[in-house]
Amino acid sequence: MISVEEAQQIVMNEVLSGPVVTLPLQDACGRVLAGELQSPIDSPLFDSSAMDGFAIAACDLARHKVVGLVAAGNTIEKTLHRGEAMRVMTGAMLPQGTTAVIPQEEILKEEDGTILISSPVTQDLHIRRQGEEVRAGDLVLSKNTPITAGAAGFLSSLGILKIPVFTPPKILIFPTGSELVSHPSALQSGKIMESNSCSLSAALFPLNLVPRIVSPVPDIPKVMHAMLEVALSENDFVLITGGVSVGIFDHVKEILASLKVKTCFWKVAQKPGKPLYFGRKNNTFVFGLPGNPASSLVCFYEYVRPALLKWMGFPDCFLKKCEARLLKPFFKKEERVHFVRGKVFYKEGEWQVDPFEGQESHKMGSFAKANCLAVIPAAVKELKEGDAVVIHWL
């Protein structure tokens, strides 16, 4: 049995970045850049006005003769001389010789083809100079940058309309257990609803990942072997739920070994989720998640989610953390890390966390209300009300 930190490190060392594909910019949002991007142009492309108003050539004069107008989108080749002004629109190209732009609302008087302003004014006032943001050839986005709405807009403004991004993985959710059924109509004595595939697919939704899900697989080795053989050949990640503990019907590890899957680890010193399995066959990664639903979902957040984010090129893979004060005492016997479902909120200038009742691995009611996992270290057996703990945001 290894520690949480060791298990997470093994996962992150084993998992690779996914393949790269070049996509149109509008199809790449939500993905991660797979290479560096340089600007093909200056931005702004020319000196332009930041306001509707008047371009002037002398910042120390009060009176200026209006000699023309330029609208956004027009080309202007005229040069402004001292004492001259030209009406300009926001985004319009400025004539050479422009030293400042005076907003329309700041003109003191306009008559007989002249304008009167308060002088002096600041040099370069309301001027967007060519290349002040980016020069042609400048690095504009680095590899592993997520393509957000802002990134998409920025690249589009530079005329970069196709970019290389990491591809999302193919994921299969593989629930096991002869006791599982998929619909209430099949519930009989001794049967239970299969819920792990629902919670795991819901946890994948914010990552823009849509898994394939197989119907619950019975604890029959020949059936499991045949289905897992196909699953390993067709997917990048196989998320198996159940069958990884020590029961006489827990066949998953032996079947994976017969299929030449390398076991990277099995069992982690944590609660819930101790019988977690992680293995690899070539570039297909296998997580054997505990069958108990709370255990399965905890293991997803702490191990599977970071692995998927690394595959997709994200720079920050683990759940966000902060420190919070416990609102009630906590006791545990085992020298294992405990991931405690709770609700964290900001009050009286600090984060506070309320750990819920119902922490057993088969109970999901506490997960339904939780927005965090409070992390109780392995060596700690007792915490008092008001003690600080690290929480992982869900």
Second form
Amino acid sequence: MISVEEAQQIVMNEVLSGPVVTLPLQDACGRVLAGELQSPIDSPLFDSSAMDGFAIAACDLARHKVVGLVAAGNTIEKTLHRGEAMRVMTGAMLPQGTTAVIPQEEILKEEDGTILISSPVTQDLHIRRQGEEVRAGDLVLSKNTPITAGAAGFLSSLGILKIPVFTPPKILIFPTGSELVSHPSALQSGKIMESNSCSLSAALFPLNLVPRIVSPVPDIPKVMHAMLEVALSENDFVLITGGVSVGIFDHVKEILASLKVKTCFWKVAQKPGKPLYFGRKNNTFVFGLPGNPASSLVCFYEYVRPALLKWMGFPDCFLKKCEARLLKPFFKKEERVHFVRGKVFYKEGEWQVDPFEGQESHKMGSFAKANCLAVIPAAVKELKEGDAVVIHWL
Ligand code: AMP
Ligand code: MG
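Mind sharing the form predicted together with adenosine monophosphate? What's above is the form predicted on its own.
What follows is the whole complex; the chain from before opens it.
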């Protein structure tokens, strides 16, 4: 059995970023940049006004003669001379010779074609200088930058409308267990609802990933073998649930071995999720998630999600962490990391976490209300109310 840190390290070492595709900017939002981008233009592209007001050519003068007007979008050939002003709109190109822009609201008097201002004014006031933010040829975004709304807006302002991004992986959810049914009408005695595919696909949704899902696969080696063979050839990630523990009907590991999947690890010192399996065949990654619903979802958040984010090129792959004060005492016997479903909230100047009842791995009610996993380290057997713990945000 390996530690949580070792297991996470192995996953992150094995999984590399996926293939790259060039997409129109609108289609690339939510993905991650797969190369460096240089600006084809200066930004701003020309000296322009930051305000509706008047361009002036002498900062020490109070009176200026208005000699014209420039609207945003117009070109201006004329040069402004000392003592002259020109009415300008926000974003308008400034005439040569402009030393400052005086906002409309700050004009003391406007009469007989002249304006009166309170002088002197600061040089370059309210002028957006050409290239002040970006010079043509500058590196504007580096590889592995997520294409957020802000990034998309920035790139489109520079006229960069096609970008290389990492492709999302093809994912298959593969629930196993002869006891599983997909519809309550099929719930005869001994059967249970298959729920892992629902929780896992819901957990993929915020990552903009839509998996394919197979109907529950019975614990019949021949059937599993045939289906897994196809699954491995068609997907980047195969998320098997169930059948990876030590029961006599847990055939998954054997079958994967016969299909030449290399085992990277099996069993992690954690609760829930001890029987977690991770393997690889060429560029297809296989997670054998424990069948119990809470175990499979915890393993998703702690291992599968980081692997998928790494494949998609994201720089931060693990759940966000913070420290919180535990609101109930906690005891455990095992030297395993416990991931405890709970609710974290901010109160009286600090984060506090309420660990829920019902932490057994078949119970999902606690997960349904949880917004975090409180992480109790392997070596810690007992925590008092008020002790600090690290939580992972769900
Ligand atoms: P296993 O890991 O196959 O031994 O499964 C452990 C427990 O999880 C058993 O009680 C299974 O019935 C249950 N289980 C396995 N797969 C699922 C699933 N997809 N949905 C709900 N429960 C499951
Ligand atoms: Mg099973």
